[in-house]
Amino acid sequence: MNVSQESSDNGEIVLRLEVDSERVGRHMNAAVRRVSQRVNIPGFRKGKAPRAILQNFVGKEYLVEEAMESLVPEAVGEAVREQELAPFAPPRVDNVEQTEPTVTIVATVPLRPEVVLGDYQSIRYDEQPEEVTDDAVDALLMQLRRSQAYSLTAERAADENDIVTLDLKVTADDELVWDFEDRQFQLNLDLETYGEVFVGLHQGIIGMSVGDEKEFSFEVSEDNESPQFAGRTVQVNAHVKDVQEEVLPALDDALASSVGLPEVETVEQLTTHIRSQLEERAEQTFVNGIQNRLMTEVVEGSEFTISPIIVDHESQHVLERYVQQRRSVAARTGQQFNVEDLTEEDVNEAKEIAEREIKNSLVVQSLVEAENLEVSEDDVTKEIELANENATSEEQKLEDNEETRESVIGFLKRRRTIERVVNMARGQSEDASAAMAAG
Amino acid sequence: MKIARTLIRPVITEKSTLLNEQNRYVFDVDMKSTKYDIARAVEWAFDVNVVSVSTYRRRGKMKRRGFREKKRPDVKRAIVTLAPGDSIVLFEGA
């Protein structure tokens, strides 16, 4: 096989391969054998028809095409190895020319994209994580109390947040919409959670006592989301059978210890715990936000030479993921989704996503190379142990071998580099970022 | 017997292809044709010399479709041996 490099530009190398007749013949023979096993020719058992008859039956082009399917990848793969190239994605075959008895193939090999990193070291963000307010802590404490609330029969008129059992008849512009006569319909008079229709209904019922019967009506606005009621006058006929009030448990040490958190036995400890959790969450959200902004900024400030073949290849993966998602969504509604249903818009969007993903991963890789952080053997061992402690099944557990260690080193380097760069952007000192990386 | 109507179709099957190696070729022929007719027809159609002709009749199979039972037509089949050096391109498939 004769291989020559035609040109190299845009992160690609174009190869011209002249495949000798011996190799072409070998692949033709294999193709004949394969096709002959597949095709049913009257008068012959499968695989028994002579080559000439098979060729007459399926046509020479078919056999050649079959032969090329195995010849082209083999020849291109060999040429890439021979030229000592490192393709970043599968090479693209541009042309296959039959120059009997040889075959000439022109293929483009995408090389590792080149990245010139922008000045990431001078990026600074002055913002701080959102402060955790007392209201946020109180809201969580209230949520906890409501989760342990119980209901008691109230010897009074119905009020907000009570649970009322009633016979209910609701009509909208004289059309019967709900009829819950003798069906023990329960209504939670929670004004905050429910929409406009229920608020109108709730406000009418608040103040009614057991045994009360009342007719009232209210107007619903045109833009109400429920089409049964939008823009109509709703008439309600209600007969209250029972009123239950929600009893919240007291915020005391018993409630605090019932949560079951280690070392939390008093209200003070619980409040401190909730506050620290909220602060941790706020810090995490803040760091994630900074990280996303930083990555976008670094990507925008960097220069890339990426072969379009790599983007096309990656966009195929993106499309596959997208098709899978659409299929599972469609399956839930009893519909089908096929690859043919993809629009040009989907394909273009997939390309954009693919390009963004490639650029992001290239930037991370370049940052890792630029920062060149050390990862010790101990760190790797600790990380593997930690992963195995958190594994929920035997299958998830990592085997401590060369391959695993290699990938854990890569993972740790990426994580620490990102942490370090984010800390730099937050104006935190080298020591602090080093300590965080080690932790 | 008209020469042009004698040969109906060549028989190209696994078995007949094996016979080709012995310079023998198989045809479906007209029921009324004689060995003489067949030899002349093959010589005229393919410009070869025929050494011998063997014939046999393939009985048509009985085929049922619902209640109706029908017999497929009988076919006369001939195995023609050519003189050494002669061959029929049609059977070589090229």
Second form
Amino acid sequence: MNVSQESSDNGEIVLRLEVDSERVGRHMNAAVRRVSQRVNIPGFRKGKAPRAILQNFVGKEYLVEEAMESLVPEAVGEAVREQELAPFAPPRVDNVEQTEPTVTIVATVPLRPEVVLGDYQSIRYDEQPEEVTDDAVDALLMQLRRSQAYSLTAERAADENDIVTLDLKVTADDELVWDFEDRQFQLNLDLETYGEVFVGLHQGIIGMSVGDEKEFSFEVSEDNESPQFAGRTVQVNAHVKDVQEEVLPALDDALASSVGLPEVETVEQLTTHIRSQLEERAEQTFVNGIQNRLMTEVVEGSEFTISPIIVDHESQHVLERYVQQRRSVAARTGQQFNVEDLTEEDVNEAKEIAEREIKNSLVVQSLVEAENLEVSEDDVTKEIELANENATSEEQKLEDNEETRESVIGFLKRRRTIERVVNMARGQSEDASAAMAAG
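For comparison with the form predicted together with its partner chain, provide the form predicted alone.
The text that comes after this line covers the one chain and nothing more.
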């Protein structure tokens, strides 16, 4: 077999293979044997018909196609090894020129993608994490009080935060949406949390007493996230059967101690703990946002060489995830979802996601190589011990062996590299980066 490289472009090598007649003949003979075992030819037992009769019966093209199914992958695989290439994804067969007595195959081999990093070291972000306000702390203290609240029958009309039991019919433009009996609601007018449909419903119920029946309506905006209500008039028929008043425990040291944290015994300590937790959350949210922006900017400023074959190959994995997710969703309603239900939009979106994931992976690996951070054996041991402490079952625990340690080294290098470049973008010192890496 003669092999030549015709061109090299876009992270690919194009191979032209000229397969000799002897190899073609072997695969044709094997194809004849396989086909003869599958077909019934009148007057002959399976596998016993002469080749000429079999060829007349199924057609020469059928036999050639059968031979190519074994010949092509064998020849391409051998050619890749002979040329000492390292495909990053399965090679693509572009053309099979069926000539006699030889066969010519053109195949494209996708090579490992490459990236030239942009100037990531000069990227700077001057923003700071969102400040934790007293209102945010008070809101969590109120959540804690409400988690331990109890209710008493209210001898008055329903008000905000009361718990009401009612029969309820809700229609949207005369289409019945809800029909409930003895349904409980806690009345709340927080639009951001509950949305305009529930706030509109609760507004209409506030002021009603036990035994009251009331009809009311309200408009819902066009951009409401619920298609049942968006842009429609909601009509409500409500019959209140019970009104319970929420009774909150006092915000005192007893409530603080009930949280169950050893370091929290007083309201002051509880308030400090909550503020600290919110600040940590704000910092993490901020860092995640900076990391996403940084990665996007680095990707946009870098140059990539990626074979389209690799993108297509990875997009198939994305589509497989789509199918699994949608099958799971469909199963909940007794429906089915098949590969054939994927749309052209799904395919295009999968390619975009695959290309983005490939580029992100290339950038991270290149950053790791550029920063070249060290990971000690003690660091690896501590990480394995921490993972095993947090494991919820024996199966999840890591075995401390060479393979595991290599994997953990890679994980720690990626994590610490990202931490360093994020700190760099925030203008933090090398000491701060070193401290985070040590953690």
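Because the structure is a prediction, the values reported are computed rather than measured. Residue numbers count along the first chain shown, from 1. Only the largest set of C-alpha atoms that superpose within 1.5 Å between the two forms is called the rigid core.
Exercise. Residue 120: with the rigid core matched between the two forms, does its Cα shift 2 Å or more?
Worked result: Stays below the 2 Å threshold, so no.
Problem set entry | Yes/no, residue 418 Cα shift of 2 Å or more between the two forms with rigid core fixed | False for residue 418: its C-alpha shift is below 2 Å.
Exercise. With the core lined up, does the C-alpha of residue 408 move 2 Å or more between the two forms?
Worked result: Shift of 2 Å or more: no.
Exercise. So if we fit the rigid core, how much does the CA of residue 33 shift between the two forms, in Å?
Worked result: Core-aligned C-alpha shift comes out at 7.6 Å.
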